[in-house]
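Just the one chain here, laid out as structure tokens, in the form predicted on its own.
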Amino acid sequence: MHRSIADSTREYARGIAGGLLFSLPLLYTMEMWFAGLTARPARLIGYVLVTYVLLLGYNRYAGLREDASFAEVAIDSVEEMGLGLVIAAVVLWLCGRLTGEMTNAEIVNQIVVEAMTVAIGVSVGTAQLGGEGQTESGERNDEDKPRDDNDGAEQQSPKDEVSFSGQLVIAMCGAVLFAANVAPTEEILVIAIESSPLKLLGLSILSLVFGALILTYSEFRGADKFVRVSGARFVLMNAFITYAVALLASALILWFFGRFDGESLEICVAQTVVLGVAGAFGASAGRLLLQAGNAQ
């Protein structure tokens, strides 16, 4: 799809917007510098891979251009992970983390490890903070047209039925984004070691709980568009399924930060029950919230 200077230089700069919006506390974290110093390269490899992944999932099933291809989603992916490196680069020079006395390595995995946050912070930012009149190609929505009765049934948008899989993908990127803020700080572990068995059973609970007043009760916008309730079976199904997506999210993005090294299984799991909740948080209110902005 051709678009114009216009239409491109509003597109990044809601992209630039999303990324800071949702990456800034990472960004000004010690212990994310700390990790980019420290990052091994097959990790690093792996982050970038997974992120990609996650931008290719999340811009096919809610992405700007509901009509777009593959190719057309695996380019705006590059894209947003191109200009995610470069907000990352901007800002931690800005902010003198990156120096002459660092090797150029150094240098590298330092931008390599904020930037993917970033990445996908522009992803959301490019799709959900558009205006409300406008679609990408600057005609005016079908809101403001005049319509038939009929026309919502008839005329419903491909991403108003976003699929299982999908639901999964967009989950998972609201856990990484509301996860990652906090999982490189010393106070998940700290939280874990001094946390009880039964302690930790209760974050459990709390954690089901959000995820089932938020997809189901909440009355979020988009709740009943993207997220099917019909009994009790079904809001725990959908519960237990997107804590189940947020506890995979913080062990990865723990297990990238090094939180599991030279640490003993218990811990390693009080580490992710502790972050899960924050991540259930961000995969709940994200399956929501992060395609609701394109049904409008």
Given for the second form:
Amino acid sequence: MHRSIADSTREYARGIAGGLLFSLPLLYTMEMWFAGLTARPARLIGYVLVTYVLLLGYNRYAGLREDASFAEVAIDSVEEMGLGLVIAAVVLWLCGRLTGEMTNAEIVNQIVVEAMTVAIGVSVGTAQLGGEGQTESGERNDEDKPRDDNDGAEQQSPKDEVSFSGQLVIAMCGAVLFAANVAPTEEILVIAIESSPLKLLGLSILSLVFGALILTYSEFRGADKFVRVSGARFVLMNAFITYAVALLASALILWFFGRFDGESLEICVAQTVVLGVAGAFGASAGRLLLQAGNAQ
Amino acid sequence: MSEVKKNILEWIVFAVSLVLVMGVIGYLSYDAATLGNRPPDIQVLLGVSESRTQGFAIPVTVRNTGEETAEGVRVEVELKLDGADAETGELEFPFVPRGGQREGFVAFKHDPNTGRLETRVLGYE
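Now show me the form predicted in complex with its partner chain, since the one above was the form predicted on its own.
Up next: the whole complex, starting with the chain shown before.
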């Protein structure tokens, strides 16, 4: 059965709103434009592919349609990427970033650099900005509130808990979305260079504590549903896993923005730790917020 | 694999998106395949001097024929005059991408047509 045109229009509108909501800071960031000017095409292809994999993962585990087949998830991910490209191109053009004196490579690169975070924003927006009675998502959790599904064709496939790999994917998406907002800025490098090792260790501990706090004590909706709180050991393990994901995401983004080029190992690690704070915040918040959105 | 349920609008969005994404990947692949590692190669071209309310201005075009983007390109244009001190104008371009060019002006007090102009690229990253 088809969704009505009005339904899908609403869904795209949500996606576009989400894309702008999450990535406008980046569209307005000079370093992002410059990253587009200096980026090498091979690295950009890698960026596009990694983003596509993240979109696949996000749509699979947190997307609107829990019962979606792989084909549907793949198609949705392409659509989100397409929307991201269009949104990035329109905003960049309106901001006067795409001018006639630029070469094709410059224009394409700039749009691609921006479009990938917009695409993740579109994906998150589509799934999370749903209003009451407009979501068509299948049952995901044991929940007390009944939800009206306006599309009877959606099969109900109850799942008590998002699988561990699903949590990792969503944590990764959260980390990328948050960390990408500050990663291209000069500030990360400045903090990394000027901070003493002890302070970096402090940042590291702060990230871990953040993660543990958010995952356990906070009042985020649905937190208890996704993270079974069973003792300090479990909390600690989860905080470390979240932080590991955050560090991985941070390192990837920094590498992509060329922040590792020609830097010593110490500075690379320091930058990763500095960005890891944002990443850890995004990863743990992502694990809860993004999923809690589905649990409402 | 269950059948994909989509209405006409969704198919259109998908088709357009697919073309865009494939186009981008195709373009980037082509670019990656044809791109070498030649360092930035900066050329400075001067236009015809124009009279301004105060002094004169000469259009400067900086072109990068290398295969890497040049950052912080600084260009110096010197106006050598007979019987007077030489005037220098300096100009900086934050980015001159590979295969791309940027335009600007350098200003002089004297008419550049009365002297000789020399250009020099001071440096870039």
